[in-house]
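We begin with a single chain expressed as structure tokens, specifically the form predicted on its own.
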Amino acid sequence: MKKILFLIAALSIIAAGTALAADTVKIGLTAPITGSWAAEGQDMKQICELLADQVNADGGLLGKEVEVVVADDGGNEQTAALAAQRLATKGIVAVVGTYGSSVTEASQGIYNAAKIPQIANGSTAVRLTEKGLKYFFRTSPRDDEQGRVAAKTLMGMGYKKIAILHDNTTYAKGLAEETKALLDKEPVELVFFDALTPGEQDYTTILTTLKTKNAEVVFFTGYYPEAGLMLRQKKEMGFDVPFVGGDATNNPDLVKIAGKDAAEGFYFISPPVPQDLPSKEAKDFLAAYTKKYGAAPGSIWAVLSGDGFRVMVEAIKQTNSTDPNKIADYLHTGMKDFPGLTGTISFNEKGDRVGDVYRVYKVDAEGGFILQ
């Protein structure tokens, strides 16, 4: 315990000292630049760097240029903890990220101890904001809300025999349990509830087990790489049960992995995909992003990192300060209906985003994500 307290104190002193000496306003970004979620991380990096360019073109922040300091967490808990320790010594005044609840959980205590406001973008596990961390916020919604939408959607589709498959991560298991608890109260039969091991290349064994359960639908709460692979392999084995996914399946790489034929008809629950964002702020930014990088961001999660960046910039502007207590207090109580890229943004006392953002999508024959 003494070693931990010493590390926390050292990080706080180093962070405070370097922030005071900085000639730029440094905002950290922790993202999976490498690893199986690299598509998300690369978009997060490009989005935050473009937004920083736009802020600097408008005169900067507090009379200084904004600098994005990127750390690759690799989508891995251990790497994320090390990345957080490094970022905390880089003079950052706030940090955006990351993708994956387990990965975020590995870093949030480090940032909170160093009094660095953190705003996660792809981390929906309920318990992340149930710990009372003063400096932790998120632009993404929570899994208890997603669970309610998932149970309502499955019931609305008329399914009576339902299988739930997760991957034992903080996010996927939490969403599976939230959904199961709601379905247990309904006149449906839960014929399967278990986990796969993420990162494998062959899921035919668990697909064969699912086939013996005679489920009418499988609700998969894990991530897009595994979802895409299972869609492809279940088609190859002639298993035509429909799959419905949670919001971590919302990435175009799902279709690349599965193939259009296997992905067609797949439903998933998610905040709106980028092309369906209605606000002028979103349309203007996506046009600028497409002009610079040649294509729009792949999923909503990267855009939510952009909202995290914009929220932090707004908090620094409104408080005219990089003091972490002033930033956190403003986000908790002062920010009301800020015009984010993904809709208006306010936060409650826990640091959760206020409002309902979930929608239902279906993959069409061309691999497009179609709002239902």
The other form holds:
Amino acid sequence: MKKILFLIAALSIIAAGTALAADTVKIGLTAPITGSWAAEGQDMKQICELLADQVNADGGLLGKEVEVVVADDGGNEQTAALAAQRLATKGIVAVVGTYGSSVTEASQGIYNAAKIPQIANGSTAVRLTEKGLKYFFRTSPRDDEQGRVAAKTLMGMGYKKIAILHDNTTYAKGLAEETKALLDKEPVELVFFDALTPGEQDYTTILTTLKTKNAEVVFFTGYYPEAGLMLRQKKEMGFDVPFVGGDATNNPDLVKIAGKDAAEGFYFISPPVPQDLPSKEAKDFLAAYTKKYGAAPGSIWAVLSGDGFRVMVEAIKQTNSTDPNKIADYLHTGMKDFPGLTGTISFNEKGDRVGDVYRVYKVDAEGGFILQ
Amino acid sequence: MEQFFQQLTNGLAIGGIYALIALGYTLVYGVLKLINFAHGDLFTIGAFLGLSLLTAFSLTDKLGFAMGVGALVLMIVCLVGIIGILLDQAAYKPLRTSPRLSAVVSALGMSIVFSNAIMLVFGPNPQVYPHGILPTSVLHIFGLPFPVKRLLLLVTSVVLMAALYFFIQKTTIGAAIRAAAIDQDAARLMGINVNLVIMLIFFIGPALGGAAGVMVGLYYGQIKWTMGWLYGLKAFTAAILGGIGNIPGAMVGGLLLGVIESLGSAYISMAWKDAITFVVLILILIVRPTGLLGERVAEKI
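Please supply the corresponding structure for the form predicted in complex with its partner chain (the preceding block corresponds to the form predicted on its own).
Below: every chain and molecule of the assembly, starting with the one above.
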């Protein structure tokens, strides 16, 4: 008798467990919750959780609640691969993320093999979508697009001696090479093309070299911590060459690190900052976000993770299924001008977002990012 | 030529920092033959505590620049020194008689504990020291621009290193430390309290590392919870370069490493900076396996 009771109890616990598990539609999020890009990652988590709450308040998805399963990729490749393997076993139907291109690259193959549609939100390296992965998408634009805008902006400034500096990451190097290839065709001189070591603090050696090469403008394709330090050190050296940054310098911490007077006059190329998003969806979302967390999200990359989440929810809703093939097919061909937070969203056959999103910004004396 | 001198001073400034941190590695290694891998994180702790104290007491507003920074460095030296002693008591002392590898693994573990604790307490974002504490004026020496704050950085690290050198070479306590470094048992027989010497070592080393942390914060402005790893690695390299266990060696190694890095990246390739540095390190170790100033000791690791 005891045995039977025990069996019944055990079975009912298992049954309750599976019932609970089937109760929600799980969407994964890999984001750099820790590591040097943690500021971005924590915004991504907050945004996706807010959006999931909104979906659940509107009645959920396929008659169930949506649950965001967060995994920390730490902003590095090894952690990302482990996080991907862990997430893939947790019954998620789609995954949002992640930020850095090299980090996304480490997880791409794992999700694709597990047939989990993935939608990256900050990874702009061209080759990510050139591999023909069926289940890979991104809401962020590509570096060749950014390279085109960068080359155009640099040419438009009228300087003849241009320096390009990257940091050897997949993303920054890709963007630097795209831009270099375009500038090589123009009547300008490329006086410098090299990489710094990210994570260090002393960039005076590089700045001194740039000065001796008589660069008239410097295009830095790396991330905001290094850009901020360089702006500060170049001001201290009394070296007043204009700096232009790529989209990874689009973060308010840049001004904090550099100081307002050193950051003033810095240009960067980026999709619009959250506050400049034009659509009604974006305004409503920013209002809700600010209400819940007390401040607007810091950068556009986190908002792009929100778009990834919304796109996946829409695809599941429209196909009325969580079948990865149906979701991928819908995203490739079915989704047309979906009203995203960062503008309308459609995807081409490679999984790249269609349409142009890049703008040029300049930092003003107060440290604000002003759309040019 | 102007570029050469510019790059030389760029290298010396960062080299001074490497040297200060390298002293912590070398002191501990000298006495215990232990590589204290948590030392880089003690440096980070110094930088973060420095920022907290600076903003909490608005030291430089109340005491003026020189006194404020002096008081700050003094507080950090004491605090990080005490953390160093606690570290030794908690993680290394119980392993004193175990095989040497156990203590090294314990050191690696403590490094992870410290860096993650910093992240949990201060948050994962880069933190920024208030702007405009150090003077921003620029001196012109032989027509070469030389920022005053860089001079301050270099002078401070040289003074701290010189003070340590005289302390170890000229005082009785210094003699006790040297004796314990040569042979702990013999030192004990001579009536030296070796435990006290070890405690002192774990105060001085981390204290210098903490001071370096504050200096980095004040000088570069931005501090990150991960920065101890890179600085620790570089300083460890510097200690090896100069001959680990040897105090003037750590100073020479640090300054030399900074200069090699700076000139290597200026004249050869920037992207290959670290590779160039390590090639130089390997070459030096092939010619002098004990490092530049290292003496030949029968049994090191």
